[in-house]
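The chain below stands alone, shown as structure tokens; this is the form predicted alone.
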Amino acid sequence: MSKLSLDRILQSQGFGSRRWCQELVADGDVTVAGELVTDYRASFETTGLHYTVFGDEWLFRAHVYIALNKPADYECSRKPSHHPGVLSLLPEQFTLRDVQPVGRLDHDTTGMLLMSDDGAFIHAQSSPKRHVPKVYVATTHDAVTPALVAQLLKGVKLHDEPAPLSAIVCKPLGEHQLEIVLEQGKYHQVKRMLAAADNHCSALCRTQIGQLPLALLNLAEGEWCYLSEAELALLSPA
């Protein structure tokens, strides 16, 4: 349990500078537990604290853990160059509290993207030492054949990798679609592996991280949600 003044609470949640948050309170734009508060020096226990800013309801969170169903043509960058950034799909204050993507998906890749402002969580989820499986559905230009599946399971050599890279699981889902499970998380790995196997990836969607499937979250493209403790636990390897 921790107790903070209201201006510090709002600042920690990404609503602006401390001075700006003081003005929000003084202007009558903030309620706590359903009661209008105009004294920014008023202090509150942060655990389970419900408040509103401009009428929008919020729950105090020391850190945020988010899953986004990423649409195509969004960049996983805080400073996008050619397409909108994924942060533009989230509330503005998440940018101010330094929420960032956990790893990256290409601008044309869709599906499950984790985001957080917890540096330890981001590092742990990004570390190849954890061997967290990630499940992708790839649409291929040429037909999926038993030979292609066998080659991806056996391993293909990429020009900048010292050893062949292989899929943990690879199975056809249709004539031009396959499911592929990887642990390594190398740059453009699915696309490069398919190219090395003499095929081409025309569309790619990440459908699961660890034991947490995107379908469980019931998110349309562009939608996001906070992850519960139970959902966070599913992000670990089996």
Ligand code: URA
Contents of the next structure:
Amino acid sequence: MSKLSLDRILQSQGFGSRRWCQELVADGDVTVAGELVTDYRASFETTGLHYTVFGDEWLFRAHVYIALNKPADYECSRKPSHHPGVLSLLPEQFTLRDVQPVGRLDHDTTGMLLMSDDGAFIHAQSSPKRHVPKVYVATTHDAVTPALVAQLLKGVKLHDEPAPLSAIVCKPLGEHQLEIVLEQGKYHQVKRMLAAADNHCSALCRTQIGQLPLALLNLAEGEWCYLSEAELALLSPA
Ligand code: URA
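Since the structure above is the form predicted alone, I would like to see how the form predicted together with ligand URA looks, so please show that one next.
Complete assembly follows, chain above in first position.
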């Protein structure tokens, strides 16, 4: 349990500098638990605190854990160069509280992207030691053959990688579609593995991380949600 003054609460949630947050409160733009509060020095217990800023409702969160259904043509980089950044799909204050993508998807890859401002979570989730499986659906230029599946399961040698990389699961879903499960997250890994097996990835979607399928979250492309404790627990390896 911790009590904080309202200006510090708003600052911690990404609403701007302390001075700016003091002005928001003094200007009458903030309510707490349904009551207008104009004294920014007023302090509140943060756990379970509901408040509004400019009429929008918020719950105090020490950290945020988010899943985004990433559309194509968005970059995961913090300084995007050719396309808008994925942070532009989230409320503005998440940028100020330093929410970052957990790992990266290519600009043309769609599907499940985790985002958080909890450094320990980002680190743990991206650590190769944790072996968190990630499920991708790849559309291939050339038809999927049993030989392709066998090659991806056996392992393919990629430039700059000392050992061959293999899929832990590789399942044809159609003539030009393949489900590939990887435990590593090397740069352009699915696309490079398909290229090394003499095919070409023409579209890629991440459909699951750990035991949490994107479909469970019911997000349209471009939509995001907070992850519940139960959903977070599903992100671990099986
Ligand atoms: N593999 C790729 O090639 N691209 C991605 O975005 C993710 C995995």
